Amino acid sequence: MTDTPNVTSPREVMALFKDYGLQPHKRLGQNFLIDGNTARKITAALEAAAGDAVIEVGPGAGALTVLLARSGVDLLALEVDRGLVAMLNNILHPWPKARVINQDALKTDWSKLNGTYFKSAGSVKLISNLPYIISGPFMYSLFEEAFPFDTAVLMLQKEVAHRLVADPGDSNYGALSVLSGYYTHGKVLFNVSKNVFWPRPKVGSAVLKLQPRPRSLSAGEEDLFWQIVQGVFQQRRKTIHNNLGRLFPHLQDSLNGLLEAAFIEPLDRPEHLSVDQFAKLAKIAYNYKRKLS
């Protein structure tokens, strides 16, 4: 559409913000993508076709939003800034299948949202230029709902993106890495320069693609998996034996046997255990606890 503003032009975005009486809010972590090439690479990575259901978190000035709307996807964008919601819905007027709602992603029930807005609730794609200040809690919220998306393409702070796909032994490897590896297959696609944002952030970014991984644990086993993973990484320098003894003192006398059954050395530290080792340990410990009860 010839009358649609170019939301990847710094000059046009700043003019739009002036017209709507808006400005970037530091407290919301707003750094707006203003580079067309980067926006096209990100949306292409999502591999969304016309008619696909897509949720965007934090559309900002609309760099990804307008591209997706033009592609014909069924788009729902979540934005906490009411001023941006009004501006974007005006810009998106030519594309009735694209809409922006005022909603906090950190307070969203994803499965419920998918079912409310989309007929194909089980095959929704997720895309986001994620505000850095919410990236950790946001990712935990996805894993708490067992990653209810067909695929996700996320631009994150570079450090967080690499943490999500870190391998055992890597300095970035932690609880978030293990949870990400249990629920998803992840890959960092490319890094993004600080210079393609307004305002310019202080840290670099990276684009990450996540796709669901088949789950191997029952609901009860997964609850224990979370307890173990989050608990042992609170004191990551302690051995796995000492960590588990602290978390589950009633199992102290059985720990060596449980670890041996999971093929884990008692003196191993949490950062050296694989996702599958954590999952196996949770399964064995859960079934052992059930026998005791």
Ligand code: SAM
Contents of the next structure:
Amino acid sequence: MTDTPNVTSPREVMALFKDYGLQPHKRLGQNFLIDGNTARKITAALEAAAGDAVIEVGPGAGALTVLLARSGVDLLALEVDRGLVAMLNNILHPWPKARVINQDALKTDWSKLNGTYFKSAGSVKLISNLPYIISGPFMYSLFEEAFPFDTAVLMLQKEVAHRLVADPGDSNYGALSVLSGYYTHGKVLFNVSKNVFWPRPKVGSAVLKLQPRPRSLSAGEEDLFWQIVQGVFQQRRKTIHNNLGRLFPHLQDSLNGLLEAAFIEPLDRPEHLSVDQFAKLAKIAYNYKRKLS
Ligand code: SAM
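Let's see the other form, the form predicted in complex with this ligand, since the form predicted alone is already up.
Let us now look at the entire complex, which starts with that chain.
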């Protein structure tokens, strides 16, 4: 292929799909961005310079990928659809520093992948127009690895983007918000209309930027933090005292003292506690449990 096709032109993308015998798969969350301005806004938000290491998840027809390749970044894109991998690697032929591999993002060990592909890079940036069906498990996988990126710019279903940066008391606030707030600083940058995708999705989108936040807990304290956060939001309307009693029956007698030390009212509900209150509670409870054993 000599001339690079315009991968944000619906007509050219449809022609490419015809040539390669492809069609959009709903089960893979394939809604392709077909607006050059939106693609430019998203890639600009990553603030990646030539030579920076960048991972893209789900490059699709290449709306973000071609722009990134042109900018001279060292790009690795993970795409689960083999047909698209072949098509994109042909399109990206002029830019040897841009590679697309056939890989499921949900089965990826991020730190290992970063180390394997970017040996000389100190830090890696992440970009994705995420398939909405995998956004929850995908975000958990990033936090399980303590967010091993220098910056992430992610297009998500609007509601999920807002949940990731929700404050206590907000109806969206839940376990994912607390984990996100512990590992990252997050900001919703802008909304994206349903009309700039082919096929048109049913839900609206928003672009979110995440950057790592220094962690305040040791490995053991963090394990307990996850157990507390994931456990208490299963019953978000119950008081924190009742929730903790249910999750840790052996601590029942000490709960009031532990909560007081973390400056938490026993009758407060999980949905009103801040990230720092959860972190403090995990630290205090972990060290109390260690003294007992
Ligand atoms: N980035 C392109 C764009 O903006 O037009 C495509 C976005 S489309 C919403 C999501 C892409 O993620 C699709 O190409 C889909 O095949 C791919 N995908 C879905 N599940 C995936 C997974 N588990 N791992 C990697 N890619 C996946």
